[in-house]
Each structure stands twice: as C-alpha cells, then as structure tokens.
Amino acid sequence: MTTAQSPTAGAPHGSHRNGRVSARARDLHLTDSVRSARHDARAQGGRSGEWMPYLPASGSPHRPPGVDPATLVWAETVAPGGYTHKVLARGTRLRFDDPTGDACAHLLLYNALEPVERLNVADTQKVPWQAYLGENHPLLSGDGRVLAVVSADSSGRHDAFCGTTTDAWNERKYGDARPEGPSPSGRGLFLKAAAKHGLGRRDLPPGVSFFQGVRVEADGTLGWQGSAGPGTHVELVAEMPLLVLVANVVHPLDPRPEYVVGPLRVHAWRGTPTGPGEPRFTATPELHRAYLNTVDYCEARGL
C-alpha cells in the first residue's frame, strides 16, 4: 500500500522517482561520456523491481496456481498509481490479483481489430439484467458482442457505475493529478495508455473497476464497500481480440483522505473462447444472442 508511486528498482546510484534521477549518479560522473553512460546502462542488466513486467512472461514469480508457464503471454505487477496495456488474442485468459487488498483495477476494453468497438457499460449492465459484476458476467460492446466475460471471481467487490477518477477530481481532493505525480487520475493514465495505440481523449468511454465495491443504497445513492481484503482475484476470458487498458488508481468514492492504492498483479495465458457447449453461452436469450453475434464476427475473420 502506498500514497505515491514506488521508485524503479535497479537505479544503483540513488532513487528514480517520477522520472527524476537523483543527483548522485551525476555527481559521481558515471554518465559524463558516451562510454561511461553505456557502461552504467549495461550495469543495470538483470536487475528487477517491485513493479515491473516480467519478460519472458513464463518467468513470473507470481504465476497463478495451475497455469502452465509456457502458456503465459503477459505477466506484470502494476505499481500503485500505475498503468499498463496489452493486445490479447481471442480466447486468452486474463487474471488480476489484489495481493494487499488496496488495488483497484480500472479497465477499458476495445476490439483490437476495430477499436471503434469498445466496452459499453450501459449494455454490460442492461443485457444480463444485472448491474453488479461477478462470475459469468459479460463485458459487452455497443455492437452487441461479448468482448470478455468474468470467468472467476473471489472478490465480489467491483463497480460498473462510477468509472475512474479525473484530473479535476484528484486536484480537488488530493491537490495533484499529474500522471507522474503522487496522485495520478485514472483518466490521465488511460489517456497515456490509449495514445500508445493511436487513440485519444475521445476514445475513452466509461469503464469498470475491480476490487473496490460499490452498491446502490435504498435512497438511490452509491455506497462504497471497499475491498474484500488481500489475496483475491478476478479472471476474464477474451471472447474477441482485445486491446486492454488498465489503470491501478484509487476509486473515486474511496472516502479515505489519502491516496491509498496497492500493487496489482496481471497475468494472461493462451486459452479458448467460450463455446456453445458451455452453460453461459445459452444462459439467457440475451446472452445467447450476444455470443452468436460474437462468433459470427470472429469466424468471418478466421479467428
């Protein structure tokens, strides 16, 4: 748990924080020539950090139980106040773990082939007749297709109402919203992730978040439930080729005055999409139709 981003491990001459290297390396003249800079850079090889992607993914020290390391295609620990992104093939299993009980995984999903098709939170709540995310809940696009489905859930504390934080919100509450600052906003981090895939501000729809629960109270207000505690996880199945954007930031309804968020572990491994023989494929008429739309789209493209 932290109130700011952790230093990047592997900086042997002082800390590297928010993009600013301490003066110690400069004072020791370790990078005052091309030769010295190359030597200093190569000396960092093999070092690891508390928050980092693991390359190759099979080398992750936090591999989920029962997962063959040879099937892993993504393994990463996302820093508190950090973000990540990935393109995943259809059928990929995607797992988020909250090791401390303070992670909050804000998520945006896009059709990786045509990113104009993206997560539609209203349909995600409306089509299954259920506003609360949980096991077997589909994450739907505005085109009536299943982008992904929640295949496992040990947390039960999620949110499809509030979206993520904005710069204005964080500046008001924490006094800062810079992506490199002590209290970055989810929208600010999503914008950075989206830009790496040619997307911009207008391409950021409302999203969902995992590990910090929200419920509608009897009077219609939204009540923050917080976390289910450390050691919970959520797994998704990618029913289409996906572009995944993740921001690990505080929930906008978190009542704590400090910017409190913990690390988030992410793993993905090769698998198969939901098939007609699985119960959720035909669980309801609405979901059956969404799956038929999804299969039709994917099979026409040879996926």
Contents of the next structure:
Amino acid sequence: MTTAQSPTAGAPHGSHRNGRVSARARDLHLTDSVRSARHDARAQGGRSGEWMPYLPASGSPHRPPGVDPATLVWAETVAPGGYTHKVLARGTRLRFDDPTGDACAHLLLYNALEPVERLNVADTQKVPWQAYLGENHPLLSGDGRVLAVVSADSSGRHDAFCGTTTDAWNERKYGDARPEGPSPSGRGLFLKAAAKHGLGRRDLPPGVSFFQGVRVEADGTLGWQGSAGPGTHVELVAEMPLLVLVANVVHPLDPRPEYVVGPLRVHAWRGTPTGPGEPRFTATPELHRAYLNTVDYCEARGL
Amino acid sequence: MATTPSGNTPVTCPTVSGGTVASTVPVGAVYAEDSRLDRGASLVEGTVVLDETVAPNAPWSAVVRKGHVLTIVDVGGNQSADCLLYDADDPEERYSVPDTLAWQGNTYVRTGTVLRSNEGRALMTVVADEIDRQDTIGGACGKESNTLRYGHHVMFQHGCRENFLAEAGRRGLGVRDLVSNLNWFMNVPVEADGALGIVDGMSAPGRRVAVRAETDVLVLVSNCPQMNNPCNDFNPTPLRMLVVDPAPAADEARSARAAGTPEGTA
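Next block, the form predicted together with its partner chain, ref. the form predicted on its own:
Let us now look at the entire complex, which starts with that chain.
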C-alpha cells in the first residue's frame, strides 16, 4: 500500500491500484467505424471503479451511518492524487472519510456568492485562540464570518500551518509535480479546481488539511503526527453558501520517501445551519459574534 | 501616554459640514510626546537607496531590488509592522505563510528564515534579527475580524486590512491579493495544547530586522494601529524603512560611497 507507482502509471496517483480497466484487455479493432466506436464507448458505461462520483448521491455505496440517503447531495470517492470541487447550499453537512488512514484532505473554502470572501487561516487560528482544528472550530473568512464549522471529528490529526504542496516542493521531494504525473502537487490541483470556477492564482489563499496531523514543539519545530489510522472522519456544517475545493495529496511534512496517499470519501447532505438554539452558537464570545455576523449577512442576502 | 481608544469612550471628531460627531476612532498621530524613539540605522553596510519613515497607523510600500537589504527599525518599540511580499514582476506570486513554515519546518521567523512564495520560491531571506523571533501566524487586524475578537463596538476602528487594501490599490492589486502576512516585532507563541495569541512583545525602541531580496520584491507594510492590544500601550510609533545596496567588495567606488554615507553603516 505504500509503494509509489512508476512515473508512467498515470492517474490516479500514489500508492493505490488503478481502478480503470486496462486498455490491453480490450480488442483494439472494435473502433473501425463511427458506429462501432459509438458501440464500444457506450459499452463502457455503467462500470464502477475504486474512485468515482456516485450519481445520484443517494446511491452511494459508502453512505455515512444515520444519514437519510434521500438527503445526500454529494457522494464521491476522490482518487489518491485527485481533486474535487462543489458548490454547497448554506446548512449542508459535509463529511470526509479516510478509509485507509492515508488520505489527506487539503481544503479551500469560499463564499460561493462572492469568492473574494474566502478562508483566512490566520483568523481561523487567532480568533479562537487555538491553532489545532477540532470539534466546534470555525473556519473563518477574512470578513469576520464563519464559512463552516467542524461539527464532528474522530481523527484529531489535522493541520492549519503547512497548507498544501507546491510544484517546487514535489519536484524536490518526488522528482515530479505535474498534475498528470505520479506525484501531483496540491497547488497544481487547486489551480485546476479554481479555474473551473473562473478563479486563478490570486484566489488560492493558505488552506487547511485534515487527517495528517502536525504539532508545534516548544522551539517552534513543526512535527508531523501522521494519521490516527484507518476509518476516521471529519464533518463540517456549511454556515454560508460554499465553494469547496479539495485536493487529496500527500501532506508536505510526510517524511515517507514515497508519495503515499489513500482514497478520500466525500459525502454531503442537506441540513440547516447552526442556529441560536444550539450550544455551539454561543460556545465562545468569538464564535457567537462570528455567527451573528454570518446570520446578518445571510438574512440580508435572503439566504 | 495616549488614552486608551479601545473602550467605549467616544472621541469628538470634526465633520466636513463643520459639526462634530462622537467616534471611537482617534484622530491624528497618536504616539505620546515623551515616547522613547530610536531611529537606528541599517543592519547591513551598503549604499542607501531608500530611507523612509512609516507614520503610526499608516501604510507603506516599495520595491526592493534583488540583492538589496531592507532594514526595518522598530523606532518606538513593540510596534507591529504587518507585512506582505510580492514578486514585483508577477504579483500573483506572493508571500506564503504555509510554504515558509513547511520549508523550514518551524513556526517562527528568525535569522536564516527564507520567506517563500505560494510557489515555494525564495522571495526574501532574514539576514539579521535583533529579537528572539518574529511572527507570521497571527495575521492582520481588520475591521471585520476585530468584531470577533473584541466586539461589534470596534467596527469603525482603523486596521491593517484597511491599510493593505489602500496600499495594494495604489499598486494595482486588490482584495484577492491579500493573504496571511508577516508581523515584524510581534510575539505569537503556540503553546503545547495549541493555544496561541498575541502577547507582550520582545522588542524595544531601535530593535531591527533585516531581510535581503532574492528577487525584485514589492513590500507592503501596515504600521499597525494596535487599537485593542495593550502590547504597545495603545501608543503606535513610527517605523523606519532603510534599503541598502550592499557594496560588492570588488567595487571600491561603491564601497567608498557607502562608507561616506552615515546612515549606510551600522
């Protein structure tokens, strides 16, 4: 599970087997006319792979326990070295699962209606007076609002310091950073996801990552904890309409010489934003005011 | 010492129409007459190419050419110089806190720290530092985030985000270009349980940090108003920004000029 693929293996990346049917297993002479090419292409539909979106989401083979399938709006297994993105309504519950213990969910969040409002990691650490992400930790924008909040966490191994990897980092560490190569960088994948929403290099702020922990030692040294093992999950509540960008790539401080990353499961289902009647709304003075700001924005906007 | 503006005590401000309004925003320069000030000098020898003062609460920017060294002097002590860096030729490549931290494997900025871009490249290197460590995780203050930290009554105070927006605008940049920043002379420890916060500074009047540009770098600075943090007695003081071209040893003429410039030597 921890062996890097050769540079020619192609996507998906990292340590896990390619889920696609090998071209060599097929008769290469089935496409000698448009009609036969169409038949050949259509005959490939309906197959399943290790990593893919599940449509409709209610048909996901990995539905989170206790979730009514009819409420699911997003179900996907993101390939190792893959990326995904989605616009979610306010109140949506978003869950990441790490089935193998080797996923790393690098995350960027934006106000879907005005993407200049986006995740601000400095405020996300400074305002709650806490560097480590965990239950009830808000993911704050630079505009004093809660984009999302961590509502459940069975991992406890996360990082808001190191962000994701760059091409320069992966070229130095793995010899290759191309998005189509065996060890894509997180920034390269974020750029693709952002481009599909009309966003570019200016729109990628520092991000956070889930499932591979980092801790700060007394002298400031950043120590990599690794994961809490297979089978952990993190849940978020979208407190605003969100554009979510996810890259599932190796954490920058992962000391293993191979590009080791496992599949990442993503599920989202309809729900309601955190309301004044819930303990989280007033859990701290800072969180309370952040919620007041968020509700104020959403009410004015008719959300 | 200036009065504390962070409470609800209103300050009377004149209006354009000739009337007055009560405001929590103080007016004018706010460092007290008896503030101890030390304008210092460059930490690195060389020909002075720029020597400017950033007023308390004000923004500033300049392009520092490759190989030149910027010395920032904390003239009044425990002032926070909030700072953003951009590749001057391609401002979409800009300072990155996470890349800087990950490449050096440490949370704090000290002598030797390479200040890296969002693409992992070196923008500047800290070549001298007169306090124990510099901060790059605390981010900037802003009208909006201040409402979370201190309450909604502080909404109309001045903040570094306003300074960054104003100075970025003068350089053709905007809100999309603001990212997590450096805070020269600010102290943000991270404790064992992850608790962190801005605490009393370790700087003093005249303390300096020097950074060498590894490419042509646009430097944006906000001289922090520090309206709600007692680390500077609510008494913002000036910063001195000194850029020198370190005289190449082989270039005797330039060395001679540098030696003849009082502020070009430490």
